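Just the one chain here, laid out as structure tokens, in the form predicted alone.
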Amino acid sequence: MTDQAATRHLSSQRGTDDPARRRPDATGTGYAHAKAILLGEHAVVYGTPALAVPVHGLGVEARVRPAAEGVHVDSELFAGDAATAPGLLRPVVTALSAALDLVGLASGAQVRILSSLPHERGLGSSAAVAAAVTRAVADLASVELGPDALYKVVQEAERHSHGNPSGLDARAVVADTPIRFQRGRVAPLEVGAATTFVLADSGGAGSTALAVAGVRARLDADRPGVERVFARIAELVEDGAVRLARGDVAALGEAMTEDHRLLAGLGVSNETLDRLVAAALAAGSAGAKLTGGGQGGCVIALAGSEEHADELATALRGAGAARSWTTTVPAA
């Protein structure tokens, strides 16, 4: 039985005895974390692979309670009737509606969103919020969603945010380990040695939709040239997976830095991101690059150790980063 079929089967058995319907004080909770793309963004939209790592220190918790009618959202960005929510929250409303339909709860809901994940920084905030809300609705209905059912709901919400998302964010924000992603499918990555990364916020919002549109325009203007870039990025992704599995930080860093140069050539970097990458390399990082949609958002830099990560963070803030975070991927 598929994930979706199993979910339909569970919800069809609930009827009027559903505890979420009988108990107005019931609360469902859900969580999802940030992600960082290690290698392969933008090319992944055209079917090449990409690697992503979880950022467990940044996340979103959603709490959903049943309501007699209507949907009320309470978050730092907006509080009120979902029908009047700003465009930034439309993916959340989409995920909530799809999740309620999926688990068979047709009544209204009150949604509280608690997030430490910055918006529009290429760290998967919209996907993480959608995933947390979907998990909270499923928890409220006492339905366990399989990964494919969860992915379908989050991906539907992501289309409202990014237009034509690859699906990487929808998978990465709920993956506990680094993943290889291609055309909707994921596989866990081997990690040969604990690897520490520093994420630095450029201070400017990125726009995945605009960046993707820019790459599309370049592809339309010079398909052979851009496809060669995509092919090289795909090679770096596969090499990067091998290097991560071997714990070869130096070689992984070389792949990251080359990937950044290729992405810059596609027009998805900017002066601030380039400056932060240069500052990370000057401070001893084995490799650094933009992560996510680009044209703003964050860079990710490899640290030699957790102590070196502190030095990198200081250097990046000195180069203009608004804030930074450190995350370590354990050996596995």
Contents of the next structure:
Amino acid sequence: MTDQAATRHLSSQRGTDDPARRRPDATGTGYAHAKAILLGEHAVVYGTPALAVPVHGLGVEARVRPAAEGVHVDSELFAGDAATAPGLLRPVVTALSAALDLVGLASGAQVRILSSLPHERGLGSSAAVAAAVTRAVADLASVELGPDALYKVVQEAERHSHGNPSGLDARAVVADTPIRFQRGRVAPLEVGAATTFVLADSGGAGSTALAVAGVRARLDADRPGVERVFARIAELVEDGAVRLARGDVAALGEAMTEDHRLLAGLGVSNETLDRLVAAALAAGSAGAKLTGGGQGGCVIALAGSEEHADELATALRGAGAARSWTTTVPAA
Ligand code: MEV
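Switch over from the form predicted alone to the form predicted together with ligand MEV, please.
Following is the full complex, with the preceding chain placed first.
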């Protein structure tokens, strides 16, 4: 699909003279939520499939207003001229200017970012900020962005945050349902029974860029060995999708725990993440693993019920988790 086809002006009459576009008090808003990867991170960068679930309780709202000139950002991390924003804000600035170009707004903008989504925790913060900003710009311009146009802008922003993104995060932070992702394409997943997960923050930041680069170095050093690991992860993903569709929590959990061990073998776990996974299993979780880039960030643990999720959260905090969130994926 072309960008033109994917991007539809709500009113074909609207041009750059549209008063709604020039009103200084006009505000566009956009939202995107967190995601958690159930199975398949890292291998997905090399074309294998992965499964992710939305985390609706954590998200980012962006508000964009037109400005006479320049781009001004106001966020928890930084407030000021976008040209002087720190590296962490590069994806936002990239998304903002790509989105302004895409919808044909040439002038400046003021963007305010309100986020409940912690960054560098493997929950998709950089993709969610980029998606929220892009949606806010589209809203300001009364342009409806198709999913592929939105994906393209978020991917451009993601390249600034970690070089070679698979596209999984860009798709997952705007997907309302659990998804299977492979090479840019997404399909909703069948969920046989409501499934509850606890996400626990190890308290340490994880750099996806460094973790992805570390796996790349291992692949370069031992291609056959690492490709065997990727092939096994791909099997776990396919089995996991079937187990989720059946509502077989015990079997899904086994796949998650094995995936954690494989990821640890690729060097993307650390002592704290391993300790949290062990604590979740000791507290009766059917399976647990790191989620996202790793080397910090979060673990995701399967709970048997919402009550069990409370027990798991307590156990995880007892083992050193800085905080935790519970999310339930409904049957669908
Ligand atoms: C990061 O959330 C997931 C990774 O697989 C990187 C990517 O898919 O681009 C580690």
